[in-house]
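What follows is a single chain, given as structure tokens, in the form predicted on its own.
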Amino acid sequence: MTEKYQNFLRRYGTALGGLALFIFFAIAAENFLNPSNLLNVLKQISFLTILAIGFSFALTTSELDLSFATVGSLACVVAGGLIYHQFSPILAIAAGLFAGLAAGVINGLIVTRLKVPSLIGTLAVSSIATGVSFWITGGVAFVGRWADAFLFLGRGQLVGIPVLVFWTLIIAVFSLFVLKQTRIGIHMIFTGENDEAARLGGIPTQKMKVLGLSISGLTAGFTGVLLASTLSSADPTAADGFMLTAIAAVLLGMTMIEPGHPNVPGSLIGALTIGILSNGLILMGVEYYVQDIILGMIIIASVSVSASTITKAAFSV
């Protein structure tokens, strides 16, 4: 196997795995390949992926984001909350944006500033985000017959197409375009890549870690007040599921274009194969649980190929 061969299969081919995995499917699994049925597995990795985008923002500065999923649901309840009380769309909006950004905001400074190890600051700021929407709601979704402008963002179309599809792929093509193409993006990688040179190198390292976590915790903000939209509801645990799955998407693409190093169209790829695996084996009739089982062996497997990246994200101070 010549060098160059070897090379390709490293940068894709994970890729190549998820292509086989769709053809597999495709075969095995009925109504697969009907196009209403691609078109839901597109809408059902919306959340995935942009949630996904977010924490690789977080971890390309060499940080873990383990707050995104609970503060999704805060500004699920944020949003939502806001809508259910009759309070303008465009405020509802702004709020559950507000309180994502915020809650990554917080997240930085607590790295940051209190040196304490994002693994553990943010695993607290995502209990406080999961006890700030408990109170809001009382433990109760908020649920209701919500303005038509609200529901659009999640539930619209646009030429036939899920307007969620949109979302996700302004996101990924922006974010793509600020990592390679601005000098803060690369920035962000340069931090990741070695904080201290980059520190002596006059890069603000400090700074490029607080965005790539409020970052994280907008694209938070952004899904919950997706999900208040589409589910015409805001349950205080509506993004929770969302957290080991987005992971597992950006650890499998660690393994594909970039190996190694989280980068978005690897994110988008893993997010995609996850999708076509949980809609295909549902299609397929199998349990529940198998889903939890293989997703739970793709982070072993992904995070054998990228444990430095990991360990160093989740302890560094």
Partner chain sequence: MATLLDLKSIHKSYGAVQALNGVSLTVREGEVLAICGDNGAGKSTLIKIVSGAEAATSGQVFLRGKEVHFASPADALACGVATIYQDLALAPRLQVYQNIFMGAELTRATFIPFLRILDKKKMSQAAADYLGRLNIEIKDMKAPVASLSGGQRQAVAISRALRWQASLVIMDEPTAALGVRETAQVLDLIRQLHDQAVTIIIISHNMEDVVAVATRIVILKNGLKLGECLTENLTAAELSRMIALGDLGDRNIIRQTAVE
The other form holds:
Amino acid sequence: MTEKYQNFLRRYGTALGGLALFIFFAIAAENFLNPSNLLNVLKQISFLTILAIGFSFALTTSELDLSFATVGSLACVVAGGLIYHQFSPILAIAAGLFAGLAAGVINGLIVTRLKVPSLIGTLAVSSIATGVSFWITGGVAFVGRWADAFLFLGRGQLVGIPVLVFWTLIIAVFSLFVLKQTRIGIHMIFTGENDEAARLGGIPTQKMKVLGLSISGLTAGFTGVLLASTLSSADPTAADGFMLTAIAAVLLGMTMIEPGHPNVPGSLIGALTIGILSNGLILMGVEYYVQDIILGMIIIASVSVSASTITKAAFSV
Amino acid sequence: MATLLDLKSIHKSYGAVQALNGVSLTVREGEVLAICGDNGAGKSTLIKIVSGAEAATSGQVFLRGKEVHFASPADALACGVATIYQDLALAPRLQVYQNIFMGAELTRATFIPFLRILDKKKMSQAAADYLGRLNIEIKDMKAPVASLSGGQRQAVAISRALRWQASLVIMDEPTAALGVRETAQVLDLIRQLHDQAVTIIIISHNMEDVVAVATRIVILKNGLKLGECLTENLTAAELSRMIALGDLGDRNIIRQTAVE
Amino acid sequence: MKCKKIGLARTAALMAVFFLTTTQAFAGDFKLGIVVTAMSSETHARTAHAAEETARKLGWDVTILDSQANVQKIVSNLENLAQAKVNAILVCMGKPVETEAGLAAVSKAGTPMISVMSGTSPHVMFDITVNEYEVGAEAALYLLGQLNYQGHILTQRYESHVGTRIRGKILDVVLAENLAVKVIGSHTMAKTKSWREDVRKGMEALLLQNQGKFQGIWASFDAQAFIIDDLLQAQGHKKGDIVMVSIDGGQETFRRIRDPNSLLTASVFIPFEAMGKKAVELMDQIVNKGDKKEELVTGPYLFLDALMIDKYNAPPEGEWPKM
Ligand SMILES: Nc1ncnc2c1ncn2[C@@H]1O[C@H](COP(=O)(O)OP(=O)(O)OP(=O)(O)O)[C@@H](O)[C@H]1O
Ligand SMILES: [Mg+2]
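Would you mind generating the form predicted in complex with its partner chain now that we have the form predicted on its own?
So here's everything in the complex, that chain up top.
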């Protein structure tokens, strides 16, 4: 009985903590429970969540992707630039996604072919992505009134719910399906769990690592496109700020459901917790730096639980 | 008995280290061949070459009379050569059936070509069946491998060979680090495989085990084959002495081929 | 073991949240939210803190929200403040076009908004600012006047920010009319976190390359000028050797202008504090005293004057220029 209880706490403790936080704000923060506020929170965490899910794919194959935020900015600038220059929205979206995917594939090849540790390789790609973003924009954001079809992607609503919420749900469900129900998913998990065993078992582990990093790039690309649409502008640093919060969401997610390992539902709850925290604190009128302090504490507390997975990803070639 | 595997003058060097110096040997269908020798003799290296995990520096491998070039373990598996490694090569956090089917999952197609859905139910059933054939009881196919005993893990690893319908199973020190009872269990597993007409190559430092299950023994030393002998009327002590002295005496049934 | 660690970590995190939240919640009746683009930028922080101080004197509750130079975060900060139903919002150095979605959410919630140095938006009552074109012209003309409209100058530019870009363009216009002054070296700062290093490296190269060949330096904002000043001092230059002009103003600027060792000659003082203060005062007049916006401010902008500061009118330590 107690063991069962302990196991339950191990798997769902953090989620319960998130729930406690929710209840706390519901009582202490005025307007928190307003449906419009709750939708607002869901909408705001969508970028964070999509990036976090992509990052956890890379981490599943035991590789870090520290480039997703700036790659997101690059995709934002690519998509936004094309829209700004009157190209069709379809082309702009495709180009944004492609930019993200290409960066992910390059990350994968750097890690698997050149044998550069992902911690360093993706950081280098991050720098390159930033450089290209500034090259494209000259540092000046593309702004304007863009085609409605394109703006719908990030600003639209369906049955009163922001489209962004649907994107997040679709990506979360699809990712969960891929990881848990498909062969490619379990091959990625095996690669992350025991690279050598997976290789000896006939799993193309190098390809799986490339795939994990590519998915991270692709979701970053999608986030960039969504940002361009939501903001109706494309700034060369648009997604840069999501780096730490998205990683924090994944780390927080690794303290639950499958403790010590990246998992989609965990990342989702992690992002939700961070979103609730940020929103609740603002509703309560707490000063801005408190959020940063808490974010830092969340990261430390989470990593103390899942340190081995992270260090393996960070320092193995 | 027909020849299953034929190795001709296998050389392998890791930089300056000469791990294998021209080893030739023949494996016949249905036998249990033991490869013995001191630490660093080249046993693991030899089987890594057969299993496709490493490429030989020179030499040839023939399977059923045809020359093969295994570029990866997957190639070898496809030809029915399955290897159970010294460290078992399992993913402890994952479930029993997932480990048995690692890299060879049963799937169904979806409308997206590269996305194949796992057939978890069929895999669990088949996994239970393989383990049953080895007389091993593991109740929960969904239990993580980390929760199993050493003998049970060995069984999981061997079941993988069954999954591949391997005709040649190679085992590197399958009883190392196991207790008495579990060692007995693993030896039993090997006999089960042998009864099912699977050819087996086993590496072991435990002479008792070798004498108990092997039909023939090859002894390596410093990357060379010292000789071969049969296990009939051979005692563990005698085998130990042969390895230690580096001489098979009149037990040797084959002459060492010339060093190239 | 691991279980304990998880529990411990969680307890610590939760306790921290409760502690930090209960210590500083909204208490008064009038709540002002201040959305700042980047508190890490000195001018943004100065504006926000001046506004905060003024509001607290009025007995208001104030929350400053930093957006960490992230456009999406400006939007979410605005949305969250709209949900919090604050009574008024002040936007400091915002980007109204890029953050239109957030401003729209606020205006839909009926929350009055004033911005500082942001540009205009239909959702905001008005923008308090200085005329960047005028500021740019003042700095350029001061520099050229000191050089008697002849000689060589170096420029340190920054094109990724509207204000500094305008200043640079105005300088170009002024130079186009005064051909005896030539730019013999120019460095454009990149928009990175390590911009100080970028300026230092770029200018160091230019200074060495053009040693003894230039009489003036133009920097697009003061913090750049400080770095150049330090370089020049290290190279043994004395006050008066070179005329260096920049823009922004502030205590450090005034100190350098007064300092006999510094090479900083003059700077156009932008009254950030006054703008923050003015924004709160006008908000109070409109929202609480019932004054009409149209009677207080004509058009979308309220322009405050910028003031050229050199050694003759630099205020003493700790004081501000009399405007
Ligand atoms: N990857 C490698 N790189 C360099 N040298 C290696 C490598 N693998 C094996 N060797 C060397 O090759 C020689 C043979 O090693 P091998 O592992 O085949 O020995 P073994 O007979 O299996 O020994 P043991 O009984 O200890 O397992 C040893 O000297 C070993 O150090
Ligand atoms: Mg070995």
